[in-house]
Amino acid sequence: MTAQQENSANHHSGSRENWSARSGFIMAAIGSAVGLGNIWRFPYVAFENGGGAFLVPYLIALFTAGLPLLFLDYAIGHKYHGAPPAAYGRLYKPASSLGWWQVMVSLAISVYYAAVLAWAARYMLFSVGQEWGEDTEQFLFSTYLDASKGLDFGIVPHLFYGLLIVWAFVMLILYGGVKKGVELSNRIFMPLLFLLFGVLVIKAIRLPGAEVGLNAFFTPDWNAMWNPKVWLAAYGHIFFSLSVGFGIMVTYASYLKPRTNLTGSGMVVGFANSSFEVLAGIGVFAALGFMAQASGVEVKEVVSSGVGLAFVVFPKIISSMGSGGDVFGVLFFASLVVAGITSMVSILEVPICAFQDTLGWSRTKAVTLVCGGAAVISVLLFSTRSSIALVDLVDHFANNIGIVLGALASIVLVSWFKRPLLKNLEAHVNEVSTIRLGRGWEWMLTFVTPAVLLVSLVLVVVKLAREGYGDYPMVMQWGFGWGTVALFFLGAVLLNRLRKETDQ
């Protein structure tokens, strides 16, 4: 880094907000990592990929890819004091466009994440009295979402108002800044989440048939470990689960004080996130076991992932508990809401910080324009009859192409093309951390992590090119799937021109 860049970084570190303490950063980082995916994705992924045996590749993936990439994000954000565009630009001037790519990915995720958050909040209210009735699938798609099979931009009023409330609440937190907004909300919501979900798990494992579900979740299928797809699933889930590769941890680390134990913090975040995922698996599968026994079917016949688990299967479980299911339902959907809020706040912090760094905007102006703009797009698209299809499409392309490509590019930049940068980052981390990085970290970032990301990316792109995604009309797949990826490229190129003169 040149003297001019060093001065720029130091200038920014002096004027930037900071976490009040390392614990505030850790709590916020855990809040970002623990989101909707931990509750509705991990249990299904583990079940489908060897049950208890999946925990072995999962933990190996955590150590060989998740934590190394997490440490890389921390190192870049902390050393270069900025959101991805500024941090990557100070690391290597042309790389600021990579930072803007990650900003675009975060914005895309935020606009649909808000919709799922609004659904969870509404279902928390539906749980009281179990308003979904007997046919939970019909209620979700026809009654609540009023879903259309094709492209239909007709507004569904209750979805519209739900999204407005979610955006207003999240923006209120973000207006508070790093300490009074992001940090304070995580200090409140994360203990609340663990309390809510802890009570849920205790109630779930006491249900009749819970052991059937737990056996299905934990029984190891060791043969599955010979299947490469199981290992890809483990690595893929770790990347998404830890919130690495799309700017969140770079941004959060930029708010840390100069002398902060980076690797120690990363280990705490990584293990807290994985512990919550296992806890989520126990709670979810105990409930699924109860439902399977009550219905006289096998667990595999009731298990599902994503929207199906949260808004179709769990309401069925709640209904089968009778009037006592109301409390169980409120606990489950409240957990989804709380986990979703902390994650959405972290996702939006990336573009907010990026525009503050680049254009010198105040916090208030950045939140108003960035979140306000995202909210308009979110409300106009995801309060329509096509909302669930658009959520599915944007989520698939943003996660499987946007995040993976951004993470791969950041690793390849420092470990292949600008190797001295990796040594510099390693020295920076070791100067302030208790757990020192060395050849193992370099080896992982040079070979293991990029290889896994590259294979995952190629497999996804080939499959999408050959088969498309789901049974959606091609106009929707091109417009909102590949169109989302095209927006990442376009946004990265155009926004890269907004770099502040001091960062050039």
Given for the second form:
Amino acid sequence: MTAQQENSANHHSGSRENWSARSGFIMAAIGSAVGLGNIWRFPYVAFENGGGAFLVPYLIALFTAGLPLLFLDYAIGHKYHGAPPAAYGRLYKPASSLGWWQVMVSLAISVYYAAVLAWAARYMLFSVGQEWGEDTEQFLFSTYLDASKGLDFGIVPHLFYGLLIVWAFVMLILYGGVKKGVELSNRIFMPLLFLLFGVLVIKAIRLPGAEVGLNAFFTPDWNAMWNPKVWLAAYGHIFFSLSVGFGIMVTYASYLKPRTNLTGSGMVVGFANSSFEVLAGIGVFAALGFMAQASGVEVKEVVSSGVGLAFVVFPKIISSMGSGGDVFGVLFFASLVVAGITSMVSILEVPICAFQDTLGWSRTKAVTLVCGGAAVISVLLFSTRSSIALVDLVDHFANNIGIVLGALASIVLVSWFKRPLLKNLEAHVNEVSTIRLGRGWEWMLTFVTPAVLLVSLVLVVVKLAREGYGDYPMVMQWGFGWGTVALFFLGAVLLNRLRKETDQ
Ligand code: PFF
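Form predicted on its own already given; the form predicted together with ligand PFF follows:
Whole complex next, starting from this chain.
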């Protein structure tokens, strides 16, 4: 590291806000990690990839890729005190554009994530009286989303207002800053989530037929372990689940005080996140078992993930419970909202902090301009009749290309391209942490994580090139799928210029 880099790494901490205590950081990092992914993604991925046997590749992926990358993100954010553009820029000057890439990915995710949160919040109210009626699929697509097959920018008023409320709420938290906004909201929402979800799981396992679902979920299919796809699924899930490679953990770690145990905190976050995933698997499959038994079909006939699980299957489950289902519904959708809000806050913290770092904006100005801008785009695009199609497209491209490419670039930079940086980061972590990093950590980051990320990326791109994504019209796939990726590149180049001009 040059003297100049060392200098900028050290003196930038002065005016930055800090967490009030390490527990505040841990709570916020858990709040980010525990999101919709834990509730609606993990149970399905585990079920599809060997059930109980999936825990083996999952835990191996956690220890060989998830935690090593989490430690890398922490190390970069903590040592270089900044959101990704400033932190990567101090690490290696040209890498600030990689930071802006992550900022763009975060913005893209935030605009559609808000829509899903708004739906979940509305469904929490629909649960009272089970307003979706008999046909939950028709209710979701026709009645609530008023969805069109093709591109249709007609605004659906109730979706519009829902999105406004979500953005106003999230911005209110963010205006509060690191301590009084992000930290405080996580200190309230995380215990609340564990309470809500805990009651939900207890109710679920007491339903008749719950054991059928739990058997389906946990019964191990050991043959699955010989299938490379299962391993890829485990690695793919763990990156997303721990919120690594988004720039979120770099940003959150930048608010830590100088002497903070980094690896110890990471282990707590990883353990809490994985425990919540397993708990969600139990809750979701107990409920699925109940419905499968009530309708005389097998669990595999009713299982699904994502939007389908939350907004079509769960309403059905709730309805089969009779009037007692109302409370179950409120608990389920409230859990989604609470888990999602804390993840949304974390992802917006990336661009907010990036603009504060780079342009010296105040907190209020950064929140107003960054979130205000994102909110306008979010409300205009995601309250239209095409909302669900756009959510699906942007989600697929941002997660499978945006995050993966950003994570891969950051790892290759430190473990291959600028190897001494990896040693510096390791020394930094070891100076402050209880669990020390060594050869094992270096090997994981040099071989295992880049290999897995590269293989996933190539497979995804080849598949997209051959088959496209879903059966959306080509104009939508290009405009909102590849178009989103093009925006990431554009942002990485243009916003990086902004930084350079202000530097001079
Ligand atoms: N770890 C989060 C989850 O499992 O849902 C991933 C995430 C998604 C974080 C979206 C932040 C976000 F805005």
